[in-house]
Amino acid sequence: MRRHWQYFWLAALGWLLVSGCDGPPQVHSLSGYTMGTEWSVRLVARPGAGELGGVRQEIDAALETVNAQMSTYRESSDISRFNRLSPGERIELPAEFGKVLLAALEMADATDGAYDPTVGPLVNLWGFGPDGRRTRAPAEEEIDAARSRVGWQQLEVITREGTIELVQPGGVYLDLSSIAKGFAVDLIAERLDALGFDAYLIDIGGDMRMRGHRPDGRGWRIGIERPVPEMRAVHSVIAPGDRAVATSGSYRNFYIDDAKERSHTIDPRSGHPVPPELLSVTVLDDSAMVADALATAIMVLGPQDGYAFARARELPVLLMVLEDDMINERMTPAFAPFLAEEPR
């Protein structure tokens, strides 16, 4: 009954905000900070559509759900509690956590471990996790020790009677940062749909999902950044329609050690950061969660295998590759129809 009244309240609030007052629709913007990055939501509604405080509460509640369950930066989160379990102990996962984990394991299987939600020990070791930053590469002995704790096949997932339990095999450290942000975008989209909004653009640190049209009647346009560290420039513009877009890149979050770039994207198979040749990967999908995971997986697979993976599955993907000091693009045939000819 409580859930029934919750959705009744959402529907009523949404009707008030979307119907609003007379006049043409306008874009209303909300923003904040979460998961170490900025978020923004742009809603199309009538002018004077009332206070957006209720909408913001729904967005904040969605973000809190993801952080409370899947943030490795919170000691009280469900994922942190799992990471601290002793061998053989288990935890019952909340529904959202379970959904994200199953999607992550499916991606791990599809990529033969190029994507691996147990990569956390290596992410932390290289200085890109909650253990803090570093400026020097770890020793090979440390890398080998961390790799011994990595391997998605070690996880035992028990599903029964609508519940999901996860068994800690010992030393496994889950890190869902490469998929949870996309899931948060999808969760916000669900809340906005429940409120009755049919036009919006959600962005959490570059993971986006959009629906409907802008007030001028055109669809949303998204600029894909040219992957150059010292500048902000648009490489191309796409028209995704009612889809999600995720971009993963190696050109922003890295450090230099021994004249080598150490990217925050770690290959769980080698234990080392991915090579710098593949600068960025942009993926379109119906789900921001899937697009988020795919972008990371293709980054790890690299410019050749990653492109082949996307091409074989007819995925709309754009790769930006550094070749002979030039930035070149590799676009799958499925991506080309989304290029926008009209200006943003």
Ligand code: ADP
Contents of the next structure:
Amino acid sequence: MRRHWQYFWLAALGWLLVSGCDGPPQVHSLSGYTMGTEWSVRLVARPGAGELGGVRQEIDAALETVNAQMSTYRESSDISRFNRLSPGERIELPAEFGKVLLAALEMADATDGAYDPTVGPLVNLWGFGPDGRRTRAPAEEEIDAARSRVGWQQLEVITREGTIELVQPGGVYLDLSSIAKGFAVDLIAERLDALGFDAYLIDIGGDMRMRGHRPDGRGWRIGIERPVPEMRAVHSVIAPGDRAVATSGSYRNFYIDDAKERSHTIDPRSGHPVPPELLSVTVLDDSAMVADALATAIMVLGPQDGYAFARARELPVLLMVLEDDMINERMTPAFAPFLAEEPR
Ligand code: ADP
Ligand code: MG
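Return the structure block for the form predicted in complex with adenosine-5'-diphosphate (ADP); the form predicted on its own was the one displayed.
Everything in the complex follows now, all chains and molecules, and the chain you saw is the first one.
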């Protein structure tokens, strides 16, 4: 019952914000910092809807839900509690965490473990987790030790009467960083929908979801970055419609050791970061959570297998591949219709 009242007030607030003031609709921007990156939300509403404080509260609450449950950077989060459990101990997962974990396990299954939410020990070992950075590659023995703790099949998920329990087999360390940002985008979209907004663009560190039109009546346009570390330039522009877009890139978060680029995307099958040829992967999907995970999954599968995977599933995917010092783009047939013809 309390929940219903909550939605009533949300709807009332939304109605005020969307339609309560005079003048043509404008784009209002909100932004902040979360999950190690920037977030921004652009909302189309009437001017003077200036009191967007209620909206910001809703966004902050959604982000807090995700961080409190799924951030490995917080010791008190549910995921960190799970990671500290002794063999055989279990926890009941909050609904959102359960949903994200099941989606991650599905992706692991679909990619035969190229994508794996238990990759955490390797991510941390290579210096891309909460333990902090490193500048030298780890020793092979360390890699082998971390690898023995990785493997999504070890996880025992018990679903019963709408609850999800997760058993710690011993030494398993979950890392949902490749899917939680996308999920947070979906959660914010849900809240904006509930507030009555029908035009917005949500972006958390490159994981985006959009709906409706800009005030001039045109749909949202997204610039896809040219994947080079030292500059920011637009490679192509797409018109995703009411969809989510996620881009994974090996060209921003990496370090160089032994003249090799060490990316933050790790291939759990080899225990090593993915090779640098595949510069970026852009995926469109209805769900930002799925797009986020797919982008990392295809990054691990690599330019050939990743392309074949996307093609076989008719996914709209754009790959940027470094070949003979040239950046070549490769897109699936399902991606082509989203290329924007008119200027931004
Ligand atoms: P991006 O999508 O821009 O590459 P993300 O932060 O979304 O960046 O995803 C990268 C994170 O995903 C890494 O920091 C790590 O925590 C996690 N990760 C790395 N390799 C894998 C993998 N093979 N499967 C699942 N998650 C991974
Ligand atoms: Mg991502």
